[in-house]
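In structure tokens, the next block holds one chain alone, the form predicted alone.
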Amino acid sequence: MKETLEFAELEQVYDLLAEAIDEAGPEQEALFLAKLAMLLAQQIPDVDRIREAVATALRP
């Protein structure tokens, strides 16, 4: 299994999410996020390396 993305598997994912959080819409974007957080989680069974990711997204 592959650890991390290539650039252009990256924009690809950019554009995938981007798309997904317009269509969710803004009353549902929140929502969308938590749940597809909860299940990109699922696939990576360890907390450190969740717990890092999260920290990462919140820096400004």
Given for the second form:
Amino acid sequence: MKETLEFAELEQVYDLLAEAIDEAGPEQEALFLAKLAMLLAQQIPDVDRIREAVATALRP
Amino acid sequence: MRPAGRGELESLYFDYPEYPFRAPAELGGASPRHPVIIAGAGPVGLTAALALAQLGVASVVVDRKNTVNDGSRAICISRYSFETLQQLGVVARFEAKGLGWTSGRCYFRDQLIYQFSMPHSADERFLPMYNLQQQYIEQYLIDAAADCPGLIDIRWLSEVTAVTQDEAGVELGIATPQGNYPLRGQYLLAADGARSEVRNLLGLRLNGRNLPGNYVIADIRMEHDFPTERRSFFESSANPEATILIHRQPDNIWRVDWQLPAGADPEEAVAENTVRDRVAAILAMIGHRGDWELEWWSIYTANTLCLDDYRHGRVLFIGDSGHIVPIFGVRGLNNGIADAANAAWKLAYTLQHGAAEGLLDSFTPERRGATLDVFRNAGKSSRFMTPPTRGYSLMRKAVLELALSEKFVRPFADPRQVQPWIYDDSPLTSTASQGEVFPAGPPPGAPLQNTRLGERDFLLDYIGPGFTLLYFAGNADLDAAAANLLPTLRKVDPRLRVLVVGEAGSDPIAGDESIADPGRHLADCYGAGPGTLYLVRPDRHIAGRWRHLEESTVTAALHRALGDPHERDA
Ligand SMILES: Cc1cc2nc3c(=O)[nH]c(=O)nc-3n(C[C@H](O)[C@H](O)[C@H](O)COP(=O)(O)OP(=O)(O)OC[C@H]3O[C@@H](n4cnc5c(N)ncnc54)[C@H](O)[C@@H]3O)c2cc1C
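The structure above corresponds to the form predicted alone; please provide the structure of the form predicted in complex with its partner chain.
Every component of the complex follows; first up is the chain already shown.
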């Protein structure tokens, strides 16, 4: 498996997420993103990397 | 719009020419049938006239105005367009005046997050982009047209008010200060802009959509020290809600472009005071402390609109008359210039060599294909510039904030500048047969690479004006076979020229011209071995290429490139 996404794939993810957030609706969007984060974290079996990503995402 | 007290054509830096009206023969009762009539002397109509003249086709260009466009409008001309101007032999003034550039910077909350560079190498004749006001572009083209007496007849103060067509040709109604007259031609190029009267008179409509978002552009004059680059600002302190763009132009003119926040009143946004306040805030943000003067401003929205068919019998639509594209990626004018070059050679071969109908028919798939590609890119840019939903706004915010520390998301801020369109699935293009592997070089449908041959010597200087066969010399057998092919090809296109690439001083097949390639630089750029051939269209796109000569294949490709895919033998 490759290490990271190609930029063109990242663009597809951008649109996919934007549309999924709209589909979840403002009430549910935080819950949707939390569930998604859990699903993706499960695929990165390394708590330190996840901790690092959480810290980056928390930065304003 | 201009500041209060200044007239429409009172510019801080540009003297508007006034072209005279001259009564044409038609007003004296003559009714000649001209080969080509061009409605509109904008940049696109003028480019078409020059391209036709180069192929020996005379045109009459009519325009309702008697000067060049009244604002600034398009400012970024691409390398691809410069190469078209090089082919037309008129690029020198554009190059001398234009400000070339390669890169840009994107800021988020006043911090630099991303720098992009457009592809460039020492092998190129031109930089990727040049900034030059549209008035200069039009003026240089008009001056060049004046150097083609007998081939280009520009008629100012001449407005198209009627259009009809039949088997024999087109007939326009022209209104002038000295009365009206009918103008007859074999073909009509509609280059009369976004509000095309020709389009309305033929009852045609643009289809597509209007993208959300309003933008204001203002040109100002100031002494400001910053390289020629594209600067974009997201959530800047000067306009937190929306995006700002800044471009440098010749004559100390700067273009400042800002988006209006959702729900802003467009009328209020273009009031002179509002514009001055906004510009002042933006200049403070970029640290400009000196004086500045307001030259011109305007408001625009982004649209993706085009005709379903760019050909209607004897009428071809080129430029804004056939498609209105969003400003992002600077495609309006650049795509119009490509339309003009594409239409011109097809009309010339139709008029002079009775080319098959398929040639003019290919105009729509080739150029509408380019428009649809612009729409796809503009759709992406617009979703980033003006997020249409909450989901898209959140994603943009997320990506921009991450961009402060994370490299991988920074290309989202890239402006997706115009790229030349490749005619790879055009009916005119012969795609590679199986097993033909080229290690390099432009594939079928792509434009030629303008490879550097010497200090001021480039491949495009040797191409055209008709078809060109680029032949990489091989051994005596291959050269003899290539020489044998020429009479057959010349029966199909009498003006076909052969350009032989070989060793210094040799001319192995008595081509029209030969290029020495001692270091094999050109051959390497083109992935060529002994006997490799490229068939190049007048607009420098590749009709087909072969590692090894096969006579019937090359002849068939030339027929196909002239709109006649079924013709196998001349
Ligand atoms: C405010 C503004 C800003 C823009 N900024 C950019 C930019 O930054 N980059 C970019 O690439 N593009 C930009 N564009 C688009 C670009 O200017 C156009 O794509 C370009 O001008 C198209 O050229 P054209 O020759 O097809 O049409 P036009 O330039 O519109 O020329 C049409 C000509 O036809 C004439 N005409 C019209 N009707 C008739 C008639 N009935 N009879 C006779 N003559 C007629 C007009 O007088 C005019 O001279 C901008 C456009 C606008 C309006």
